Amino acid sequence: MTTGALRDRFPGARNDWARFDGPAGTQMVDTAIAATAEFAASGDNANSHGEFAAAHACDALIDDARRVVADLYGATADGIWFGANMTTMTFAFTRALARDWRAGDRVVGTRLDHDANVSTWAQAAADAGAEHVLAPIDVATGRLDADAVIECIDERTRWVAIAGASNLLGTMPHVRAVADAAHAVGANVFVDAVALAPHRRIDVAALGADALVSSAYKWYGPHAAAMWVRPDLLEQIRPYKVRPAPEVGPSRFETGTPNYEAIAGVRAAARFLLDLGLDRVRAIEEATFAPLLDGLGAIRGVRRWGPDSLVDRTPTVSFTIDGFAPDAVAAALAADRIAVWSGTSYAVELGASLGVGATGGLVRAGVSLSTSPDDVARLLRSVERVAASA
């Protein structure tokens, strides 16, 4: 099966736009849209812990919601909880955790990262008067050293926040053997897998994840997101909570009424990718993207940033075009109906760090399920008649 052969799957797909824009949220994935919708005009769709049949639904689809995304991620469904977006959950995670932060303590993050995996804990560890260091990336290759955050990691440090993949780059870091350098220290390990969770398989055990989270609407979803949390450490933490809800379990930290309709098409979106199998969508994805990355290293006075190869790395790809803003390219494309996105797609450090935070960014494009082949070419060409046009 290829992308072009799947791209009936994806209503929103249906058109003559060629669309690149999934690292920021993918078009939904027909199961999800009519999992959502039938939720919706059910009847069921009302609120949980009641005495009645629409109350037992709700915590029925909660239930299995949690055991479906708990495969997705290769974990278990006693530690999974849903929220509105990754950035929000983090939020508040790292808010209940920094009630047990004391001065001295020590978070560790990356200059990789998307910042909602920065400033979420940087803002906790302020709070709480803990340090917060940031490890630095080889900004020759795009690459995260794991060598350069065990370095940041000391008998003081009580988390390691770290991306599964990079949102601008596509690089992914070695995980586990940042996990094991924290751990060794009685460190835990909080992996932000938004732009990891869409392309490869993902099992925590082998991540050496403590704490694990992404966002739905990047893997043909609803604009929701789950997290998980090793079930022991998930009852240690104290989250902010009114107090009726429970005292134990992951539906401690959702807090107010779940988005029940949207957990309806998180679940059947986490189907349709279990079924479909991971390495099922990589060697898909890889087929397309190879072209792509190929055709851009190929068209004069285009760069590309970070890897040339597809080693590590998540099928999106960032460039500039010699002598053209990032927005104006991607309003270029867009005149072309291509969707790409500018600037440092929230990767602020990772922008900083590459000297173009302050010079509008880079262009990013990213492959996923309902991306052709026919889409990889109308961009190589549509960049080559900018680059052309200098």
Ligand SMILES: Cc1ncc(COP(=O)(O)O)c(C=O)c1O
The other form holds:
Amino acid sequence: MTTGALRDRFPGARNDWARFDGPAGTQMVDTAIAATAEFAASGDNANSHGEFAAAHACDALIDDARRVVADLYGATADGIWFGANMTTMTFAFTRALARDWRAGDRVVGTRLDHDANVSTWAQAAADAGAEHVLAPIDVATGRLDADAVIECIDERTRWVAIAGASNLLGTMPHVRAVADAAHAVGANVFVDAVALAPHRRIDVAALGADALVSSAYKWYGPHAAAMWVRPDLLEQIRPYKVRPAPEVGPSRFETGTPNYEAIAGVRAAARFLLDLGLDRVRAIEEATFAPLLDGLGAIRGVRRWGPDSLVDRTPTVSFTIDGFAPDAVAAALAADRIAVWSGTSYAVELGASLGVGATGGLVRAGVSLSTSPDDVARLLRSVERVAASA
Ligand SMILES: Cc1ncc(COP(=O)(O)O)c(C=O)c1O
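Next block: the form predicted in complex with the named molecule, after the form predicted on its own:
Whole complex next, starting from this chain.
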């Protein structure tokens, strides 16, 4: 199946826009749209833990969605919990962890990460009087070396929070090496897989993750997210919760009534990726992405940031055009009905490390399953035209 054939699966992509904004949010796949609407229309719209059929259906939906998302994460269903988005869930998670942190404890993060995996931990650590340190990136390559993180890990370290992939540059750190070092001192590892999950097969054991989160709207589902926490660990954490809510299992973390219709869509989106196969996803995306990466590199006046190869990176590239602010480039492309993001896309520390935090950031173009080779050709033509007008 080619990207062109797949594009029909995304009703939101049936227009003349070339969409490179997948790293910020993808178009929902047809089955996820249908599942969301079907749940709303089914009469199963109720609440959990009741004695009648619709309430049972809500329980069954959540249980089954946990199983399907667990398959997507290479994880177990008894560790999966659902929430509004990664940021909200990570704030709740870190607040719960911090109840058991003490002054002198250390939390390690990285400058590659989206701020949702930085400020969440920093604020929880500050509340507990714990230390929060950030590993530097290699500015020349745009990569985060595992050793730079490992150097920050010591006997006092409780958690290491690391990205599975950069949302801005696409670079993928060697999480496993970091996890081995963390585990050697008894620390746990939290993986922000928001920018990884749409593009790679995930296996929490292979990564060495003790907790992992991603957002379904980045992988063709609705606006909701799912976190996996190692089940034995999950039972030890003390989330803020109301007294009647379950005392055991992942639903301890699911405060209030779940978004059942969205979770029906999350399950369908996860099934879509599982059925297609993440190795296929990668092959399809890289076939579209390689000409984009090469094409940008060949345009005079264009600077690509981060690595120029496909090795250990997702199909996301950031670039600048000499003489143009990133916002101006994005606006010029939008006039050609091409959607890209400009700025640092909440990768605050990375933007500052690259020295672009105060200069408008970068222009980011991400390939997703709804991006076609024709979209890439249009983007390259427009970028060439803008660059030539400097
Ligand atoms: C790598 C990464 N982490 C975290 C987030 C935050 O996700 P959410 O919007 O679901 O809170 C994003 C959003 O763009 C992201 O790209």
